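A single chain comes next, written as structure tokens; it is the form predicted on its own.
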Amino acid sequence: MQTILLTGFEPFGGEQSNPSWQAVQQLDGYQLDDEVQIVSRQLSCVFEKSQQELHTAIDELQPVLVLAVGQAGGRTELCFEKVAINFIDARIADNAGRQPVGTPVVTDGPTAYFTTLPVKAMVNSLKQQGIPAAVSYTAGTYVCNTVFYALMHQLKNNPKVPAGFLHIPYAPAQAIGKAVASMPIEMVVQALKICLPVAILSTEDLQIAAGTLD
């Protein structure tokens, strides 16, 4: 049995849950088919733990492709993630108490890494169901992008396995009172077993327009 590893986050910045692993959580032990399963770890909020840990799960579970998860309070679609940067600037304090200014996620580690899912193959098969969704170029300079960029880093070497990062809105719960988009969590759910199939099965992204104005 061939596997899918997920991750998703504890919660952070003084929330009570973190939807990501919500989520993800979910679709622990989920078959896609008779050959595919995905196994789902948590991560901790903290910068170098969680490079850690995503590191024991890859070595671990030898997955064949890679999707973590994390949570962008504000955002109103499921965004996929085009590019890790090799920056932290930390607006707030991590899980430990760590806010890192200006430094880089690996030393002397390249300026960026591009994801290797079929990102817009993934997108538009979401938006064919109606759920939103879209790919994104910034995955911020937090724990998030610092995940990121230590994911394909991991994986640098071994281009066979597809990895990225998808960015979710706020659950309903969190929402409250913020005046901001959410979503609930059995659509991200719902979204992960729509879009897993077709990372899995593309061979190449779409040609499509998916970039931004600004």
Ligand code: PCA
Given for the second form:
Amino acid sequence: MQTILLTGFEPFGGEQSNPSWQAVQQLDGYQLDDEVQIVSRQLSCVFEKSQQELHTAIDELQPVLVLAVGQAGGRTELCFEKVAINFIDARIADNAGRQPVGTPVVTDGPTAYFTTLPVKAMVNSLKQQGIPAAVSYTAGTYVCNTVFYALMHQLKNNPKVPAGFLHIPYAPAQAIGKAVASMPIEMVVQALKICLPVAILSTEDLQIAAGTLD
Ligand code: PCA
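Given the form predicted on its own above, produce the structure of the same protein in the form predicted together with ligand PCA.
Now the full complex is given, and it begins with the chain already shown.
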């Protein structure tokens, strides 16, 4: 049996829950088919610890694909991140109380990595099913971008293991009184069931326009 590693985060920033873990948790043990099964792990919202947890999970599970998922409150759709940057600039402290500003994720690492997932094909498959999704060109400068960069750095010599990052909107309960978009956890779970088989099967991404003007 082959393994897809999905990760979600613990709550942060004063929230009671994190929809990334709520969604990903539901897929632990889910089988895409006879050969591929999902294993879900929760990451701490702590700069150093999250990277260690991710590395340990990859070393232990030897996954054929890795998708890390995080909450991006205020986003209006599922955002498949294209680029991870070697830069941390924390607007708020992490869950260990640390707030690094202007530091690299990996000293002397490359400036950025692109995801190795076929993000356009994944987005396309979701839009066809009526689920709002887009390619995003910034994963921010907080813990999610750090984990995304660390993930791509760890797998840089392992191009056969596609990897990437998905930012998801608030869950509806989090959006009450905030006048921001939200997405039900069930829709995120459904979206992962749709787009992960696409990622496993597509060797190349689609050549369709998915860029932004600003
Ligand atoms: N979102 C944060 C970190 C954890 C999470 O779910 C981010 O976007 O960096």
